[in-house]
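Below sits a lone chain in structure tokens, taken as the form predicted alone.
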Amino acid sequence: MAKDAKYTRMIAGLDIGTTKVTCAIGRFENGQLDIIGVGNAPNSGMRHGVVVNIEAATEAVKKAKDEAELMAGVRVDSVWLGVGGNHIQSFSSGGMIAIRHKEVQQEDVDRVIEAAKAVAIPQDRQVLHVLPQDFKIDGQTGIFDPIGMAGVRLEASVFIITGSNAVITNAIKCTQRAGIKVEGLVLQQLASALAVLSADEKNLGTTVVDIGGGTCDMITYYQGSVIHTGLLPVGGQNFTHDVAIGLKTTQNHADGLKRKFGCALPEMVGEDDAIEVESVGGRKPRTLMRRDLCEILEARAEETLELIHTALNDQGLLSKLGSGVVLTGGGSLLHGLVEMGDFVLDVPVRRGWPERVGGLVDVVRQPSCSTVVGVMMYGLSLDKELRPGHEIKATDWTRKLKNLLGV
């Protein structure tokens, strides 16, 4: 292929969340991922990241797909699908082989990874990802790219992520019923991390917390590798429910109040600020102080951040977070949450969203789009035509793709 030849790759991602489904269509050209279509639809068929109503989830997928196709002006035949939920389990493993030609080649790396993932997996589970952490050559540790190095014995440490066959099958079934083929699967929090983290953050150590509607999905990087995944069964719905109960209003109105006037730190709003609150059962609307709303959200925000802190502390991860914590997902948009996180977690906290993309940047550069953009980035990273060894390598697509992924 000529060095100045153009290569265009269309790709689509699907994120089936607890409260909404997001579908995005992108075009990868000249080393840049441009988002050309995004669709969203409310979803009532999921609970804590698991399908509980196939018909409702399928309908939401159809609506999101149709909206994205209409915006992009192209049809989608296949998507990369993000999966998550409390069924996800992960663990570390290791393997060792003899180096065949006294110098590590790609086939040696492939063999040692195969040896590392040769562990017993229950029949009701399947492997989603096998992520290399580091390598050893003849006892020499801390090697991240062993190809070309001399030695006799090669060892690998890998991080294996598995999921429930039944849960994953139901998510795939919803997608297929909507008329879309599933091209591949990716863990949702891994996708979010791909979209929002830089290489420096992965090396220094950071945890991404994707605050969705029903769950907080967590993934931790250290020295460039994934070392932990986790999930907390709390999310934006819990905030909304607290507001609905506390202010005696409907769930829909409570969600609107949370998004428009909510703040995790009451002292950040004016003492005289007032809001109009709808009543239930046809009663007249009431005027309440905005601080009443914020005090309700403050309690839930503090509890959620304390749960995150406890989860990280129990795993011994806090000391490894040189870059702190990155909050993403729709729930991270709550005003004041980052400032409270700095205090509760006692590490640097920032809000993350996809930055290394073009096209509809005003639409996708927001935390709620992190997962679906990361799903597409992961799909591109596995595209055989963009990987080393293909003739397209001559145009340096591999380097451009690594820049896109921040690795």
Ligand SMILES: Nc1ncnc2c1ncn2[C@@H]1O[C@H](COP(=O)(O)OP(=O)(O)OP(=O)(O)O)[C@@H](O)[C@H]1O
Contents of the next structure:
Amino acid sequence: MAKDAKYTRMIAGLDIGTTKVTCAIGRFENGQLDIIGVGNAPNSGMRHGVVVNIEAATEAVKKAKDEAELMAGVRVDSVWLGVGGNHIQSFSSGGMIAIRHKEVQQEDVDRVIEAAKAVAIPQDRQVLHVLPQDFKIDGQTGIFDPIGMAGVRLEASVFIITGSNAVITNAIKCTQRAGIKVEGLVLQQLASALAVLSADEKNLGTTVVDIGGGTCDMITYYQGSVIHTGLLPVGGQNFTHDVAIGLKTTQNHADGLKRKFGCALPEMVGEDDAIEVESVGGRKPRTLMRRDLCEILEARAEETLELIHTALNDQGLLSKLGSGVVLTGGGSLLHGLVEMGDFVLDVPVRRGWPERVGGLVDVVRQPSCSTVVGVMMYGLSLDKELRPGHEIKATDWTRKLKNLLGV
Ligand SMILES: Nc1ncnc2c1ncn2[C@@H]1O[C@H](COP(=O)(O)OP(=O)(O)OP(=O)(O)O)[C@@H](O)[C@H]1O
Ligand SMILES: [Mg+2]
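Instead of the form predicted alone shown above, give the structure for the form predicted in complex with the named molecule, please.
Whole complex next, starting from this chain.
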């Protein structure tokens, strides 16, 4: 995007989700990210976080972009794009170098990260992120920022995230066909975590679970670094589908009932509460007990949380979650889910949404906007002019950017 004033950055993010595409436009000024335009469009071109119909997804991207542009009164030429799906793989890797001038400089850090990422990646995959986890100088571990420290040997461990070329190319194609250039890619759950987690949560150990329409995208931070990413192929659409089958109604109506009257804990709703349920095939609407709806949702919520629990347990992560689990994404809005999560996951659970942004806060301080806001934050974090050492003034900006990013 065009950069207007010297210390103002315009940035746009795009999240192509299973149920909807969101495009957001932001202005980073005085250390604050203000969202000035947001567009949403339903998306029928995706399954489980992956594009399956380019035409449909492209249309949705166009609509979301047009709506965001209209609201912001600026044009979007390029975006940071969120990518995800079950093709994503991640692993840790290490590297070692000799420190050139007895004291670690940025150039040494760049070299050791280069060394750590020198692993064979299959030709059909590409590296999305190389995230530093920990630095070691002459055997001393636990160094997060090695610059300026003395020593002769610098080691780094990094967390590498890769994705399938074909799947990523399709997501990029939808964006380009909608007339938008892709500035960079961000893993969706990394973006969500950037938007919702505080620095303390990242240090103490927290898993973010973004419950979208088609998938639960997971990412775990421990001691300030990403240590795991994962995905479960279930999401809000499964809840809706269960309601549609159980109450014999359309998917659309079932989704509305879930949002308006749904609750994962039936005992939280009144015993006598009734709801009107549309029928299919021209039959008359029926009046049913609200608890019937909630019992259907309870079963699916319990199963989903059990799957999350098993996934965390299998990876040995539960004991590392000093700050528990943060649920975000549209699916996390289901009433009672957080309360049930406390119980099933046996760690503290909270709901998360982007809190550190300004502007259209009513629109974006929503769990379903975590990804798109985080995508913009990630884009800002890579803005060369806001990085340390670029300009004297930039130091202050970098500090403010760090506050925004919760690092
Ligand atoms: N108030 C609510 N209560 C329960 N579920 C809700 C509520 N609001 C939205 N949802 C559900 O959230 C889901 C959509 O979430 P979100 O917008 O985060 O998904 P997405 O980004 O399109 O999908 P994905 O991340 O899986 O690709 C839908 O299944 C929707 O029914
Ligand atoms: Mg999503």
